Every structure is written in structure tokens, then in C-alpha cells.
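In the block that follows, a single chain appears as C-alpha cells, in the form predicted alone.
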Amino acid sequence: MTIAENKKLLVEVSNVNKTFYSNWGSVNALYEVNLTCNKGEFVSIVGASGCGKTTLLRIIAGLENPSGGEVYFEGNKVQGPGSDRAVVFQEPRLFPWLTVEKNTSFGLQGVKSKSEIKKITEESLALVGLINFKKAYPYELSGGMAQRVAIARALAFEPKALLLDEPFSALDAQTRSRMQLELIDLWQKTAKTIILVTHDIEEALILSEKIMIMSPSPGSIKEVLEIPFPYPRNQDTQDFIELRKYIKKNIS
């Protein structure tokens, strides 16, 4: 079945390799990576530090070019960034001189009309629970709130996929747990496709329908697991604990 024939298929990574070159030598970051992601799926990519998780996400986003192989999004070859794929990084990267509202709408200026920008911005902020903070500045926000603004800014592009690069790694445990629940709620409300890179196995199990385990450098897809647990996930069940142990053992 071709990409065009399978209407549910959103992302296809085909035989992707990535080598970085420098004055002191070369590093093979990815080797023959193959994966697929369907529309509306929540997928997590886990693996040991340095296995190429972020590099793979950046290639899907079009921020990096593969050294070999191809990436398709809705059947079209990815040749650069696009508004159909929005990236949220580890740090919020907000403009300190702009309000929450202006940060959220920044990428829409000159692209949409003022009325459209206002509507999209308010809808995006409402989805992340920050509509009452739209006039606040980044220095007035907590870490979790700042990351929610970053997610709202990504949603404002009305993308078909959200690509998240360890977005909660800098947060304290309590805030991280709350943000995970909010992300599940956001995903269920919007039916967006989400691809999450995380080093936290438990986070991947709490959030994902599917987990892709990467092998150590050079990274490749070692195993794909369908997660059978209903939402919200109970982390104290024996099945959850056993699956967490299995993934931890297979990451090395």
C-alpha cells in the first residue's frame, strides 16, 4: 500500500541516516531509521542519551536534512519546516518583551488578518488554560505556565502534528505531572498527532498510545510497543510496572 492509498498515515520515515561532520571527525547519529505515525496518534520516542532522538525529531520537523533516506508528511516529501508541523522545545523560548498574547500570535503576524489572529490566539490560550493571563509577561509566569505558552504558540499555527522535544524536562516533579495530564487533555480535545521525545520512560507510558525504543548511537528503531492501558493511566498496577522495567532494560 502506498502513502497516498493509506489515508490514515501522516508521517513516514524511510531508511533515514544522519552523519554530522566537524573538524575533528564525523559522528553517525542515525542509521536506517524507519517509522510510521498515523493521524491522531500520540507517539513517544525513548532511548539512551545521545541515541539521536532529538535529531530524528528535527528531521521530521524539517529543521535538519537527513544524510540519506526520506521523510514524508501526508505523502509529501519533507524538504524543510512547515506550518503543518509545530515544534515545542525543552525551553519555552519566549520573547521577554512581549505579552503572553503577543508571544502566542507572533508567527501569525502578516499571515492572518487581525480578527483571525485574535480568534486563533484566544482559542489556543483557552486550550492551555491561559486565557486569563494573556496580558502577562514571561517574567510573571511559572515554568509550567511559560511552557504552556510555548504549546499555545505552536497550536496557533493550526498544525497537523505537534513535535515535542522533552518539553517538561526542566520542570519540577509536581508541575511536570500536572503538565502531563494537561497534555493528554489537549490531545483528546484537539485530536492532534503528537510525537514526543522524552528520556523519561514513565512519562512515555503515562502519555503514549505507542512507544518507539531507539537503540544506542547510531540510533535506529529497536522496537515499537503498542501501549494497552486506558487513560488516565494507573502507574501502580503490576502491568504498568512490568512494562516500565521491560522498556528500561531494552533501552541500553
Second form
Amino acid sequence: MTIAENKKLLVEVSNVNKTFYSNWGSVNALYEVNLTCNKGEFVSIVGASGCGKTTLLRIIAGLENPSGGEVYFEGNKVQGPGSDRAVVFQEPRLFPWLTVEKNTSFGLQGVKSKSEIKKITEESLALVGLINFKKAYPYELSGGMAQRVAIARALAFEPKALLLDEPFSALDAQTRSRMQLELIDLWQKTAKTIILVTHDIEEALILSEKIMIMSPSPGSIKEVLEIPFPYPRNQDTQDFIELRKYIKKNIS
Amino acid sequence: MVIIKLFSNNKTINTILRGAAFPFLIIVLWEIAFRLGMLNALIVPSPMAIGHTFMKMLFNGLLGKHLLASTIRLTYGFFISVLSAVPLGLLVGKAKGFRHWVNPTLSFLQQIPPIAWIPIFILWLGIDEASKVAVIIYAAFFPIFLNTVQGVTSVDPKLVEVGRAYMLSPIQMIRKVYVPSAGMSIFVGIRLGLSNCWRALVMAEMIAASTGIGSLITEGRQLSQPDKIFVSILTIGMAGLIIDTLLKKMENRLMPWKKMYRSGERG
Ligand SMILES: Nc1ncnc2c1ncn2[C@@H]1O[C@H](COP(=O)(O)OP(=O)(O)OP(=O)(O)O)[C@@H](O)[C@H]1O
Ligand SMILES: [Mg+2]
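Can you return the structure of this protein in the form predicted together with its partner chain rather than the form predicted alone?
Let's see the whole complex now, leading with the same chain.
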């Protein structure tokens, strides 16, 4: 499948390998990983701890170089971070000396006019429901709010793809499910492409159109599942429960 | 809003009252002991007498004159110190190779208290202002320098990575990530440095000076005027306290997030 044949293709990971070397030995974190993701798609990558999910996401983000293979974004080879991708890390990673507003516009300065920056910042903060907190500092936020600011920062960057690395794993169950609903809402409003890394099968099933199951040692993609359920998803249907059981069995 | 204001005002008043309670108690007991004839007036003046001398020295301008002399020295020395310690700290912090060359020397120098250098500074720079300013520069240098290095080396690599992910240029990276991040630590160094050099200055003035608040103490001893010595000590402590309080205020104003950032893991 080439780009010419499929105009919808956004991300293509092709035969990616990654080996980490350290003084106690080497770790084969990724082995011959292939995946594709279309424009506007919501894809989840699930797998056990240490199977290479973060590494894969970081390679797509351009924060890490693959030891072998390539990543293409809209047909162009990824050679580093780019303004077409924005990462939300597992921790909020906000700048403690900047207000919520300034943290949100972090990636924008120098590129756009003041009024444009203000407009984009406010829109992004409104999307995550934090417009009233724009003058607050990160220390004044709860964990969930901080993570939402991190998402707003990524949105304000106006990327084509959002790369999320277990963004809700540090949150309590209630906040997490609220944030999940907000994320679906946001995805439907903005039509962004979202690649979500998670080890939470339930989360992947609630959110995504496509689930990629990774297996460990060495990390590789074992199976790709299309999730046919309509949004908002009902977690109590027989099909949902069956699929969850199936994925659970396959992650190990 | 008003309620919050009142509350915080009450809190500062409370803080001051609580902080003043202990000194007040000492002064009262001291005065009582004096009145009961338990103290030798020639070597231990009464708080009332000290207060009287303080007022006298305040109004005849003596205190002001010496305080001014000290302040001028402090200002010169302190600014020279900041202007040399901060850039050098940034350099040493950024260039890992450079650190190995200078660290042992600096660790050695750090062990030597400023007062130990006073005789040699006088020998080299004369009895005038230069030797005293040199002591101040030396006293403030290490806290500022070391905290600057610490600030640069402890910049959170995760935040640097955010900068990378959001496509900052190298200049933007320094301006938006390194400088503010190290700024907190640099400011701590500046505060420590300033109180260090205030103390060093007093020592230098006691050893060799005819002006300055430290020289007043020496003068008081030579003339057997303990009240004068007490007035000087009181002034030194209060001036130091005021300097530190102002800097703390400034720090809170410049970096309102700092308190939380240090104590909590949020952010
Ligand atoms: N910078 C690094 N240096 C050395 N080894 C690394 C590095 N980053 C990751 N690894 C190794 O690569 C493997 C995959 O790590 P990765 O962080 O991608 O896992 P993960 O699937 O995200 O796990 P988790 O769910 O626990 O976050 C692990 O064995 C890890 O030890
Ligand atoms: Mg991970």
C-alpha cells in the first residue's frame, strides 16, 4: 500500500527495530514493528508493561531514533520532532513558572501573532474545560486538571496527530472515566488523529476505532482489531465483554 | 476579597507578634535584673540605656553615616559578585568538561572563610575600600556560583524534552527552559550570598576600618562603651533581617509557584 493509493494514510511505521544498549547489556525493545494509521482515526496501542509501547510512541514522535526501519508521516520520513505531531506524556510535564495560559501556548510563541496565540489558547483551554483557570499556576491544579492542560498544550500546537502516552494512568477511576468521555468528545469535535498508548484494555475499548495489541520481548505488534461499536460505548454489552476477555487473553 | 486581605494581614501581624515575643521577654527580664542591681552597669548596660544610646546615635547621624558606608561597600561587592558568579556558574553548569578542571579548586576555596583572607587582602589592596569590597565579593561568590551550577545541572530533562517535542530553537530552549528553571536556584544563591557578605563585611570592618557598622563595635570596645557595641549588634542583626525579608518578598513576587514546586511533586 503506497501513499498514492491511500490518501487517507497519515502514519506509517515500517519494519521498525529499536535496541537500547546500556552497561549491563542490551534490550531489544522493538522488533520489526509495522503499523498504519489513517487521518482522523483513533488508534490505541495496548500491551503489558515493558513491551515497548512508549518507545514506539516516542519513535513516531521523533524523540527517539529507530535502530532500523522508518516512520513516515504523510509520506515524509520522520527525522525528529515536528509541528505535525504533539505528544502528551504520561506525566503532565507543565512548566511550573508558567501560568496555565502560558503553558498552553508554550509551543506557539514566535510562530504566530499575539492575537492569534490568544485565540488558539482560549479555544484549546475551552475544549478541556479550563478557561477559568488560565491565570492559575500548575501548583494550583489537581492532577487531572494538570493533565488536561497538557492536552490543551498539545491541541494548541495544532498538530495533525495527537500522541498520548497513558495520559490518564495517574488519575483516580472517576476522573479517568470523565477524561475519557472528554477525549472522545474532543476527538469528535476536532477530527484529529489520535494515537493512544495504554495498558488499560477497558480504556482502549471505550475510546478507539482500532486496537493494536503488542507482545513483549521483543516488542512487536501481535494483532490489530477493528472495534465496531458505536460511540458512546456501552461497556455492559455482551460483545464488549467478549472482546475485552479476548484481548486480555492475548496480552501476555 | 476583603476578607482574604484582612485574614492575611492578621496572619502577618500574628507572625510578627509571635516572633517578637521572645526578644521582648528577654528585654523585660534583663531590665528587671538591672533594676534589682544584679548587673554591673559598666559592662552590662540596661536595655533602657541601650535604647537611649540608639536614639542618640540615630538622631546625631552617627548610625546613619556608618550604615551608609557599609551599604555602599555591600552594594559594590555584591553586584560584582553576582555579575561574575552567575555567568561563570552558567558556563560551568553547561560545560561538563570544564567542571572537572575547576571543581577541586573551587571546593578547596569554599572551605576558607572570608575572614581568613582579610589580612592578605589588606596587604595587597591596602586598608581602603578595595580590601573590604574584595572580602564581600569573595563571601558572596560561592553561594551564588554553586547555586547557579546546581540550577543549570538540575534542569529537569523531562522539561527539556517537552521543549524538544514543541520544536524550540536552541536560543528559545535556553530562554524558555534553562534560564527560568535555573532562576529559582540562582535566586536562592543570591539570598545566601547577600547574607553571607553582610556578615563578612562586619568582620572586615571590625578588623580594619574607620567607618562602617563593624568599626563601631571596635570603637565601642576601645572606648569601653558597651552600649555602643550593643547598638551596633542590634543594627547589624536588624539590617540583615530587613535585607533577607525584602529578598524573600521579591522572590515570592517573582516566583509565586516556587513554594509549592519545592514541597509538592505536582507540575
Ligand atoms: N532510554 C532507555 N534506555 C534503555 N532501555 C530502555 C530505555 N527506554 C526503554 N527501555 C527498555 O525498553 C523496553 C520497553 O520500554 P517502554 O518504556 O517502551 O515500555 P512500555 O511498554 O511503555 O512499558 P510501560 O507500560 O511500563 O510504560 C523496556 O525493557 C525498557 O527497559
Ligand atoms: Mg510506557
